Every structure is written in C-alpha cells, then in structure tokens.
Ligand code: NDP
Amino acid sequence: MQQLFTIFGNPVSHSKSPLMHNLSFRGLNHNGCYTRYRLEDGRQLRQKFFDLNIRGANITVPYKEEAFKACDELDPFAQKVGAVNTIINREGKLYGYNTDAPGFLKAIEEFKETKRVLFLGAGGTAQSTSMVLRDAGYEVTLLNRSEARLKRFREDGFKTYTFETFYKTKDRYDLVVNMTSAGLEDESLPCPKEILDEVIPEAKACIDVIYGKDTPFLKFAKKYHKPIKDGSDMLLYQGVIAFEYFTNHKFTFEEIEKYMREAF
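Any chance you could show this chain by itself in the form predicted on its own?
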C-alpha cells in the first residue's frame, strides 16, 4: 500500500519538498507519494494528520512550534529546541524531529573562519539552528522586531536585541542570516535598512533561508559585494535527513541526496 506524505505550511505553494521527495521515492523504488497542504490554522495540524491518513510530514513556516505541541513523542533535540519540522505517524502516535538544524549546519560548512553569527528573526527555525550552532562552537546573537519572541532565547543564554535596542551595540558578525519569511512573497527586508547598513559591510557572508529567489535581503548584500547563499542547501540537507526518518533509515544519506538533488 502506498504511503502518503505531505508538507504543512502557509504559504506552501512554492515548496520544492514534493518534487524532492517524489524524485527520491521514484529513484529508490519506495512506495510513497508526497503532496502539499496549505494549513490555515496550526492548531488543526494533529487532526489533519489523522484525517488525511498521513504517514509522515514536513512542517514549514509558521507552524514549527505548533507541530512541537502536536506530537506524542519528541526526540531529545526537538525537545530541547521546542520546534519540530518532521513528524512520523507510528501506529497512531506522532513522533517529532527537527532536521532543520543539522541541515543548516551542513549548509554553512563552506564558510570557513566564521564564528560570530547574527540571526534576523526568532521563529521556529532560529530556535533549532541557534542551539545546534552553539553546540558546534559558534556565537549566535538574535535580532527580532518584538521583545516577546526573544525571551526564550535570552533564558537559554543567547545575546538578543530588538530593532530599538540594537543601535546601542557595536558588535560585529561574520555571518548574517535572514531567518524570517520577509521577502518570500513581497519585497520587504527582515529588519530596518539602517541596521543592515551597519552589519553587512563587516560580515564575511550573508545567508537567506528562503530558497529559489533573489530576495531583497540577498540583493542588499550584493550591493556590498558579499558572498551570498540562499536556503537551497539547507532545504536539501534537511530533506535528506527527513527522508531517512520517512523510510525508517532504509537508505543512506548519499543514496537519497543523489535523487533529491535533481530537484535543484
């Protein structure tokens, strides 16, 4: 019997995940089909999982924290970071994982000599990646519009700023990362232009977790002739790791990556 997989999010029409996973299912001769589902209310995620008879799912913005709440069991890392982007249905129980963080860590390996990282945004993706980067020896600072979202990070020992308090700092960063959806469907920047004018000239590189689009943030970085990278590699690597969970580790990372990379 064919197993059904999906991605839950809003927006979700742009997602490359169905193509990535279906190429891998076909290439590896595994009986699975991957779709997409635009979810209007994150609180419905658990019920939709069972209503649609989903075997496994990825969760994208803005529901990674809702996905965390929807699970019956969490792996230790997902438990630690409070955000889930991969869920497996095992005999009526939902098991939650986070593959964003290891995917991001692998994606930034090429930027040598980077130690100080500034995240623009403090959502679910920032939650997981800040933890894994710190564990790997990076110094992570978070900048967010509102104070409320920063509370958890501060309690976990991260340095945090709002747009208003940031102007008082003279900190410098090697890597500036847009962790928000700003620029995904419009031409907005993730923070005030004045802040970008301050941090980007000092940075060694800039990354946007949005993929497949020359975002306003990346265009801004190009003005300063900085190396840039979109979220494609992060998407690829987190997808491979999720596929390993989907198929109960039946295939190696390299086998999955070979087919999944064709989507790019």
Given for the second form:
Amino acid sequence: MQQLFTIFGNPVSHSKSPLMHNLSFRGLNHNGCYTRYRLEDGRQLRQKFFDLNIRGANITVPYKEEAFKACDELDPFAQKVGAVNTIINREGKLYGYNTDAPGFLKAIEEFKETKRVLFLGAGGTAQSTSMVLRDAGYEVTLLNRSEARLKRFREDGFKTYTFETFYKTKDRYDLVVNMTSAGLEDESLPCPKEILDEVIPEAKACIDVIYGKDTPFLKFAKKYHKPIKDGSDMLLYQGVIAFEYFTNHKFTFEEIEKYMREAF
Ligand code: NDP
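Alt. form predicted in complex with this ligand, vs. the form predicted on its own above:
After this comes the whole thing, all chains and molecules, with the earlier chain placed first.
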C-alpha cells in the first residue's frame, strides 16, 4: 500500500521537500508519495496527522516547537533541543526527531581543521545546531542582534554577545555562519558591517543557512575571497536523514542522496 508523507508549515508553497522526497521514492522504487500541507494552526498538527493517515512528515517554520509538543516519543537529541522537524507514525504513536542539526553538521564536514565557529543569530536553528556542533567537538560562540534569545544559550554554557558587547573581543573564528533570516526576503546583513570586517578576514570559510540565493552576507564574504557555502547541502542532508527514518533505514545514506540531489 502506498504510504503518504507531507511537509507541514506555513508557508509551504516554496518548499523543495516534496520534490526531494518524491525523487528518492521513485529512484529507490519505494511506494511513497510526499505532499505539502499549509497548516493555519500548529495545535492541529497531531489531529491532521491521524485524519490524513500520514506515515511521516517534515515540519517547517513556524511549527517545530508545536511538533515537539505533538509527539508521544522523542529521540534524545530532539528532547534536548526542544524542536522537531521529522515525525513518524508507528502504530498510532508519533515519534519525533530533529534532522536539521545533523544535516548542518554534515554540510560543514568539508571544511577541515575548523574548530571555532561564530553563529550570527540565536533562533531555533542556532539552538539545535549549536548543540550538535558542540557534541562533535566544535567551540560555538553566538552573536545576536538582541539580548533576549541569548539567555538560554548562556545557561547552556555557550559564549554569547550582542552587537554592542562584541566589539574588540579580538577572538578569531574558523567559520562564520549566518544563522539569521537576514537576507532571506530583504537585502540586510545579519550584523553591522564593522563586525564582519573584523571576523571574516580571519575566517577559513563563511556559510549561510539560507539556500538558493546569493545573500548580502555571502556577497560580503566574497569580497574577502573566502570560500562560501549556502544552505542547500544542509537542506539536502536533513532531507536524507528524514528519509532514512521514513523508510525505516532500508536504504543507505548514499543511495538516498543520489536521487534527492537531483532536486537541486
Ligand atoms: P528564528 O525566527 O528562530 O530566529 C531568527 C534569528 O534571526 C534571530 O536570532 C533574530 O534575531 C535574527 N534576525 C532576524 N532578522 C534579522 C536581521 N534583519 N538582522 C539581524 N538579525 C536578524 O529563525 P530560524 O532559526 O528558524 O531560521 C533562521 C534561518 O535558518 C532562516 O533563514 C531559515 O530559512 C534558515 N533555515 C535553513 C534550513 C536549511 O535547511 N538550509 C533549515 C532551517 C532553517 P533577534 O533575536 O534579535 O530577533
């Protein structure tokens, strides 16, 4: 019987996930179909899951925390970060996972001998990725526009700064990562230009989690002739890991990646 999968979010019309997953279902000859579902109210997520008889789903902005609450069982990492982007229905119980963070970790693997990472931004994506990076041995520092979101990171033992307190720290970072939504739908930089002028020359590479777009941050990094990378691989890898859950680890990472990459 065909299994139904979907992405829940609002908006979802721009999402690449249906194409990514359907290419892999077809390529691997697995009887699955992946759709998209614009959810007006995150509290309906659990009920919709059962009403539509969905086998597995991805959850995107702004419902990753609602998805966390909707699950019966959470994997330890999702539990730790408080955000779920992948849910599987196993015999009427919803199991939640977070594949964004391991996806990001895999996406930066190519930058060898990097240890010190500066995150510009302290939202939900920074929350899960900072944990996964620290577990993998990286040192993550967070720089955010405003103070409020930094508190949780400080309590978790991360070094944090606002724009005002960052100046003249003279710390060096191997990777500088735009973890904000600055540049997604506007032309703004994630932090004042003066800070970028301080940290980018010392960095080995600059990464943006926004994908499919030459963001102002990446354009800025190019002026310093730094290697750059957008968020496409992060998106791809979080999808591959989700697909592994969807299909109960029936296929290898490489097999799934081969077909999913055709979406890019
Ligand atoms: P959140 O809404 O949780 O956090 C947004 C963060 O961006 C906050 O730190 C906020 O600062 C900061 N910010 C927003 N606008 C500006 C601005 N103009 N200048 C400076 N800082 C700004 O977002 P998410 O963590 O969910 O998402 C962040 C980005 O990650 C998005 O662009 C999203 O598209 C991308 N993403 C990419 C994925 C991929 O697979 N490639 C997966 C998941 C997310 P403040 O606290 O001051 O408001």
